[in-house]
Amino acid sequence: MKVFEGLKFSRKTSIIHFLDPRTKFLVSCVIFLISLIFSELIILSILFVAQIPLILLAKIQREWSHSIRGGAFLIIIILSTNLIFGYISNNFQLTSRLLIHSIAMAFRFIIITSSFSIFFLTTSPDNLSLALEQSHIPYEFCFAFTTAVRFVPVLANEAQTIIDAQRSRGLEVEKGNFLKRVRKYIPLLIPLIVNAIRRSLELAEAMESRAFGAKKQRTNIYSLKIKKADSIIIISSLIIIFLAIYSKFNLQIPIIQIPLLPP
């Protein structure tokens, strides 16, 4: 459940936390797009290293590492799937290009997970909802999205509590074959679903008691403003994505070769 810690806002004082949520979302989208445009391991490595200063400035090293470790299972699946299918389609021959491509695909997932983990760790749900509203998105969608962001870590903590409680009663989740493990998750899912339904009913009653949706024109006590630092980062991000697209079609990216393997 540690992967969901990357979606939980970490209240700290840093330069990254004070940036406008729209600016941070643009940076995350730029990183996401560049990771999709390029499949070369060199570019993806540079993109990963470029995120490290953001993590250090935001002081979220521990939470970020938990989200990456939580996604280790998916990283292994992506790496092994690319290796297996590439090995089969390449006449059962392991080449340097195939191995580098498989590593790059796994690295791409790490970069995407890391970029949006930084965004959610440094952006409070209140500011996120306010940014969506000021972007002229209907409040109902803003409320639904921010509520989901709030409750995903809560449900993850509840799931971990249920797992610990069932383990104390002798339930061994990790043992047995795949089908036995699936059956063992039923005692975990049922109380989790019941708790989620109970929580949703409480939320619906709280919304009704506050006359949710009674007035179409909403007002906010605070408003977000694009500061000078935000403007510089937005312009720099747009320039970077433009240079990335230009490099993709006009420059030759060097390919890494692994010794002792055919190219």
Given for the second form:
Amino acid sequence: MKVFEGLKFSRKTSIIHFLDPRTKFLVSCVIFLISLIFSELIILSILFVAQIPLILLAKIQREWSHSIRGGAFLIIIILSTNLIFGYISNNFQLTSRLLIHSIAMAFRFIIITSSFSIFFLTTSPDNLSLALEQSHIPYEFCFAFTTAVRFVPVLANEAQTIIDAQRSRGLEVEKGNFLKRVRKYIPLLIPLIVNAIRRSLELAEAMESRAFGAKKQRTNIYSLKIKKADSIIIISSLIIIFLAIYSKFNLQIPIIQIPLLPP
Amino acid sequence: MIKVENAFFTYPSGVKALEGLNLEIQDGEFIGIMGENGAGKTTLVKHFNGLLKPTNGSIYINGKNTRETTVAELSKNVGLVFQNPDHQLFCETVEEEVTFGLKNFGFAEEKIVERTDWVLNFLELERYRKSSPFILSGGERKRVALAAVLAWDPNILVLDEPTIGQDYLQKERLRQYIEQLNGQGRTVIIVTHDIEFIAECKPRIIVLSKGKIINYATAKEALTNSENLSKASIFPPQIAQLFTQIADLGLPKDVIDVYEAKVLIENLLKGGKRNEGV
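Moving from the form predicted on its own, what structure would you give for the form predicted together with the partner chain?
Now the complete complex, all chains and molecules, led by this one.
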């Protein structure tokens, strides 16, 4: 359940926390896009290294490492499927290019996970909701989205309790072959889903008793303002994405060659 | 037998839940664990079937170190019934719910039928055998959750907050079940905030506060020690409060039983009338 810690906001003071959510979202999207545009390991490594100062500045090393560790399983799957299928389609030959490509794909996943992890770890659900609202998204959608984000840790806690309860009844999730193990998720998923539905109905009732949607026009006590730092970051992000697209079509990116392997 | 040796437990978040507990619970004992919210009650009982392992110190169940035994193996002896039945019910019928644990523990088919019949009968759930657990009332769901654990006949039964959301009649029934199970030689441990329920059950009581045991005594001693109880944010049962306040009349302070109270008051009144007569 530590995966969810990698998405759970905690109130800290740092430059990154202080930035406007829209700015951070743009930065995350830019990182996401660049990682999709390029599949070269060099560029992806630069992107990865570029995120490290952000993580350190935001003081979220511990939480971030949880999210990466949580994704470790997927990272391994991405790496191995790329390797295996590439190996087969390459007439059963392991080449430097194949290995580098597989590593790059795994890196791409790590980069995407960490960019959004940084975003969610440093943006409070309230600010997120405000940012969405100020982007002219209907309030109902903003509310649904932020509620979903807010309930992730609650559901994670509940999932842990359900796992504990079923283990106390002799369920051994780790035992048995793949199919048997998949079946063992039924006793965990059904109570989780049933409780989530129950909770959503209760939440709807609680909201209605507090006059949700009684007035069409809502007002907010707080409003977000784009600060100077935000504008600088927004402009530089836009320049970076522009440069990235330009270099994709006009520049030759060097390819790393692993010694002892055919190219 | 449960033996806790200098057990410490700290959650990954850094919250210290248990701070050096020492405890011995003999076979066949009836124990009530009380304490304020966050005192470590649930954390402690989760150690009994190995869901949590102490960060320091050791816990032995029937001589086995919980650190070296799997949860499944320990659970066969220690049946832990969780607070909220909705965290465990998932089958289409009550019967399947009850057989789930039995199948997990690898009981033979005829034994499964025998145990299921027994437990549904014992907890008066026979008529719901083919019903979905999700359509039952809160009290009934709680009973199904208990049945699902009781089915494999663990010799230590741990109930976490069994009285929450139960009406008086349900509680009275629960008390009778507990007494029967304990009478048959099982160790029963209940974790609860329900002081009146505890006063009626009269188990031996462990008072926990901030991860430490601050009292381990008989119900009578523990529940009338208001100073000690207040450290764990607990108020003595109403009978005990009453008898503390009327102690000037020459009555004992340590009364937690309604029938004992009745006899004492009757005697006092009779004595009083006699005095008037003289």
